[in-house]
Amino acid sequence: MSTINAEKRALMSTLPGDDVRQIMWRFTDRYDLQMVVQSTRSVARGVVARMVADKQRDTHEWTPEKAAMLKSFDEAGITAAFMEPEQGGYISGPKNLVLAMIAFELCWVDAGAATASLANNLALEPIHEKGTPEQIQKYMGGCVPPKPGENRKIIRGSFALTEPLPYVGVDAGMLSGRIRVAEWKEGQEPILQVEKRGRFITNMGYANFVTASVDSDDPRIKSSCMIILEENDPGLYDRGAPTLKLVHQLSSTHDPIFNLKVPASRIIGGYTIKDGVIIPNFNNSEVIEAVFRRTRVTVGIMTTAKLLSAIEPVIRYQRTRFRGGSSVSAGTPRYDLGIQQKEDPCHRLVDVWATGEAGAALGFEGARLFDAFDVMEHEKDKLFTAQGIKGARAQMKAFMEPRKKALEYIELMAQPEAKRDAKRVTELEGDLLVQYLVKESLADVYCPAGKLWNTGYGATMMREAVSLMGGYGITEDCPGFLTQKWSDAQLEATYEGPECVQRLQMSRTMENDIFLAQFKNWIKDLRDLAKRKSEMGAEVLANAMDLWLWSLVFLQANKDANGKTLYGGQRQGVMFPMADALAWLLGARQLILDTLELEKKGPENPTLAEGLPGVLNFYSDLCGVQAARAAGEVGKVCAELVYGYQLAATALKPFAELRGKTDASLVGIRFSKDRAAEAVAQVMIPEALDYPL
């Protein structure tokens, strides 16, 4: 293959290992997380891999073998990783990065296993985020495996949001579940009648409790809410028939039916009574928003793990493709490289690899963002409670002045460090509400962007990975279970809201002036980076970001030929493609930042010292590949929208100049793919996969 443009550079000698990942994903100082990764990996590549190899995915039923998998999760510390130490867990503080790493390791082998683990946490999330102290202690403490000598059984939960509406999953806000007062004796707690039919409910085959979304069917109950149902409550707790899934078969999915009497104290977050009316402290939407704004990040990581897990099996297949033939002898290029003698398979694998790395960069940054944001959010809630600030309108008013300060802070951070007002920066960094707004503006974009791009485009690239295995890719014994992973990815694209839900959220949050102010700073930083590291595609990405930003402002300010505003309202044909384009930019930028982190911290690790130049060269080239692809996608989307809704192009000279500048900055960037492909063809891989098949 061609490797024009190059002085000979160091090549990556082996596949990236934990030393590289810990630096790039920022957990070199988290020994607790490193131990969770190792214990989860042991279960995934041992117990779970054997289950897949033994065809446990071939049945919809919850088998003894699948039940034993939960026991292995308990023993490895996976189940308790979500809980706080006072609840029986062993990791303090926010758990977004912890859960993302668990999902990554399990999905490296099988997504159904990851779902079985994560679904229990999803059932607990409403309680964790909005529950009363009593609810939190009872259910989160109950889900921790009993310690030796402790006389109790572990409980497991299920999250019942979706219902048997036509085309389930299209609108999770449509509720047919109902709640009403069954009995309310004077001076006693109200007893509620809950009716709920669930659809596609994970863990339902064995769940001891359910957190269910319901709407009021009684004037004595003010609003919708989420409520906890237990299997021993009076009435009907019917687990329903197993869902006939084609994917994620290692998780238990049923269509349950509930008709139960439960005490009002099971309303998540509690309630108050006013004028004989039960008023839940949180309605269903408030609980769901708090849950999904975090858990979507983890689902995005699930598809990313599949892509990165495919690299080694594909390399192995490509290199050994011709071995065994009478005309192929050891030591010849045909024997050593197989079809990697040719450019196309290596280039296509580079695309798969770059997508996986960018997805991991975007997803894990989202997890880290929420770890920081969660602390601020709880502090903000305490502050507002103490000040008597309640409700969305009151909070919006309270944030008016901090919003101005947040924009001031971002403007200060754009200045060279030597020119900043250090005292003012310190003041603003110590202002909780200012920093809350800064982090929130990022988290509200990164969460849906990671879910949208990682699962949507990730599923497309998973198909590409399967195709690189030739006919072997669609067999049961395909190394790495790639066919099953490709199938599983289709479901992950719809988990916790399909692509349209993520695009809708992004189309709103990416307009936030605090986010856009930071976005402008990123463009400047990329231009500065390009002056010293041109091969990473920083200039290309900066120009593409400029083009996207100009297009957004133009679309917001202009109307189409029919006099309708281009961006806003229900113009999803405009807003949604712009959200897609932004997701491409975020992933490419975060991959660059992760590579810079490796460049900075890698020399501190003695085990990386010898091979670090080659690893950095490879990742820098992947950055160039991804930046070029992102620029292409952004240019295509923006050109179609900006030109496509106008009747004359003559008034769009600024756009044409920006588009031309972006295209021109691609000069030489394709050599990044050539160099990365050369590394792919020469990198050493282990003699055998580390799990069956």
Given for the second form:
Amino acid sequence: MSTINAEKRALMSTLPGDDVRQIMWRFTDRYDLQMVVQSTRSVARGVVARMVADKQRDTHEWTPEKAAMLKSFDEAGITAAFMEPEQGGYISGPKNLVLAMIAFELCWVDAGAATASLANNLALEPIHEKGTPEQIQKYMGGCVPPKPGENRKIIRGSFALTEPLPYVGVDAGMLSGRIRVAEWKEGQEPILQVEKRGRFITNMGYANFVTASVDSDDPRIKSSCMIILEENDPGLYDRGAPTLKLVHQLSSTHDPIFNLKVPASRIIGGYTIKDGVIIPNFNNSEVIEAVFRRTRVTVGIMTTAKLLSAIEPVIRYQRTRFRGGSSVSAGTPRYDLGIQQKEDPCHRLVDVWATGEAGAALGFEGARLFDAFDVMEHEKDKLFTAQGIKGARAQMKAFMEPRKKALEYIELMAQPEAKRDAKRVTELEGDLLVQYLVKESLADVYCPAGKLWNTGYGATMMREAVSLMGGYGITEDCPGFLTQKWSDAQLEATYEGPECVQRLQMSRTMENDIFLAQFKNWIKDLRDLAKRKSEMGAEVLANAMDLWLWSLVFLQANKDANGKTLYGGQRQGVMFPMADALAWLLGARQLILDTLELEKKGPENPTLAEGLPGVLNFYSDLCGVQAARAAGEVGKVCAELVYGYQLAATALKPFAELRGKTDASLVGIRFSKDRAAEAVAQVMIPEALDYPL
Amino acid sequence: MTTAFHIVVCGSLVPDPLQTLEPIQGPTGPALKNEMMLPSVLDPWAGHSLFEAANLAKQHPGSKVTLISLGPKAKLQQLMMIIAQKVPFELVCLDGSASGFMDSREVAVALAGAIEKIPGLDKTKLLVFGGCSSASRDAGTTMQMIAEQLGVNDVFLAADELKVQPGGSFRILERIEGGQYQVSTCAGAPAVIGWATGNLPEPPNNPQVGMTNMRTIMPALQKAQPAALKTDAIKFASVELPKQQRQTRIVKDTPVEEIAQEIVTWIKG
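Switching conditions: you have the form predicted on its own, so give me the form predicted together with the partner chain.
Time for the whole complex; same chain goes first.
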């Protein structure tokens, strides 16, 4: 027997609480966020849970009970969390992390409730990102619940991009929605005719306004745009029939039809007139890109929350499985541990748990990245405007020099702190454009990676969680609503661009040399960590990252046996699996980083002192489990791609060596799973779930 | 003429009752297993008194609510993220154990001392609120002893209602046996009132209220003084769970009457 397991280690005594989460997800100092978390949690585990228990998911219609849920969102500060204080909100600055937290808490109980909350923000997001000051004030301010004594009604919005036919979704270049000049009197604002049919439009059962994507159908309008439609605009504002979706029934989804006359001032971001032509300041693609760049992060968190919410009900089910039987008396292992006496259910639960933790680590890092990036992006925009730099080509030119500096900065950061040129590092850290490029390269990968892996693989693991409850798992009164959460996950994998869209984006952004330079640094850091903490799987993860990087370079540089390019063009069969593999690596690495943060900051919190060693041991073991699984996935994907397009044995010795090294570094890692499983079988759980069945 | 009060609410945290609360023998006496790691809630009776205090303060302009909490300050900080969103108040924090195994006299002395030290405290306007019971270990004696320490003679326990009358006196309903109320009239502040459940619902969370409260709560937590509590002030011969235990069952849609009948039957053994 290995000494690794024979050694007595502290076990995690209770499920990780808010103290642990706040450190790992870096909001210990954000009291505003902590309060929003508590506030949202009480709505989720109170109002929302009761609605699910009362079978409000059984109808597609928008019921008074569902409407009351929105009111509870308003009262709990969930609705106003997206707005700035000057618009009536109460949190200043970027909102990616706060919205991710809200989504996490609501999805802990029901993802449809989270969708209802997020969809309003999605409707506002085009206005928030590109709207004119007047549009921002009117619609952002209008969506804030009225304060006591204020005589106005709250307004709610829908985001209408998707159309019935032909296919229009995230491919923003194809639009059937049309916009024409209806009336343009001399010296007056043009009136536009907007025709749009929507499909699967969330919040549409009650939305007072819609932000719609439309294309020009008139030579007097230069391009596509997003435009705001209001329910009282003259013409047809038909909410359409409720979509017969099988999931997320606590959100209202319809297939609406609009044919309305609206003033041109509703074009999001405004317009200019040149030679008798209306030129929207932002076309539809520009707005959509700015929106989805951020909002996908939050969607990624949704499935993750459900995986983590499944842990407690599954443990309770496993432990109590045999209680009540005449042959099982209290105090026996069979009574106390139930199914957890066996290895397999504990191991499988560890896999579910590790996936949830890695997903949360990846998703919240994405949210934090965008919080930092948002500030830089606005600064960059201001700078470019001041310098008269406009348009993609001009910006690319302006970034040529900063790109070199960004690579220099990353190279400097790879050196030990004592050996770095501190003056140069300070210089480059103070260079907005350099830091913008560094952050952008990460954000552009983390966002689609989190959305792709958290929802896609998360849905698979949610099925595993359901299976761990036996037949009970597939009943509608399964504690924790696991079946509903599993089926809901499929829709989350589709929201805001299905998996293929995320893979497509990643296949481009992961080639960015600034990202790859940082990726190389991470490998080095993990190797250093492995010397200090072998149980976290840092070595195997570093080797798997090396393997992925080698494979990427090989696939980029080589052709298949038929002489066709391997990486690039339409070769999605190569690029997309590489994106999947990268997402695995990022999640596993981020879980290690979050655990290191807990190791560093945990001792500062006296309430954690008692149980911290056990919690750290458990998370370190989860890191090991996740690193091993990531390495397995990466090895499989890379081997298939590197060997699979060659017809004869080619000189791929370096790959074989790297793969062999990766496999060999798995030595001892399976004990991590054993140890984590032991903790799962011992950890204290509450007496009952804190929301109704 | 309106009467302004300074309402001081004594209340702290208890482990979330949904958790497994298992007594153990710790190095300094009895404790609950994994107590520091368990999530906490505001002691429910103290919570009712806080909501009653906020309501009273709202009806009497110029009134002020101060919450005095004796507990581990790091855990109190977590608790504040929830209760600071409920109603406006200022916090005075005493850093110490909130364990149910502390001596209630020691706790009362510490709390009364902290009340005396509140800057600008006008005892003629003082109402000391708290729970008549505690979910951690129900000795039910702390509020009386606070009154004694403060020299306040008017003490009401298990109150469910306080109505301020014209002229500043108030009428108080206290629970007595048989589902009856004892109705008392008190000339006015100062008074100590140990609340039962009161009549008010728990206010919804409001992060905006919380953000305002946190401006004073965080500094209060940072300057929390250690409470001088002696852990050997009281000796426990043994600690165990009640013999008569009620197993939680989850049965959907059970009528309230049926639940009540079952509880009565269970109590009668």
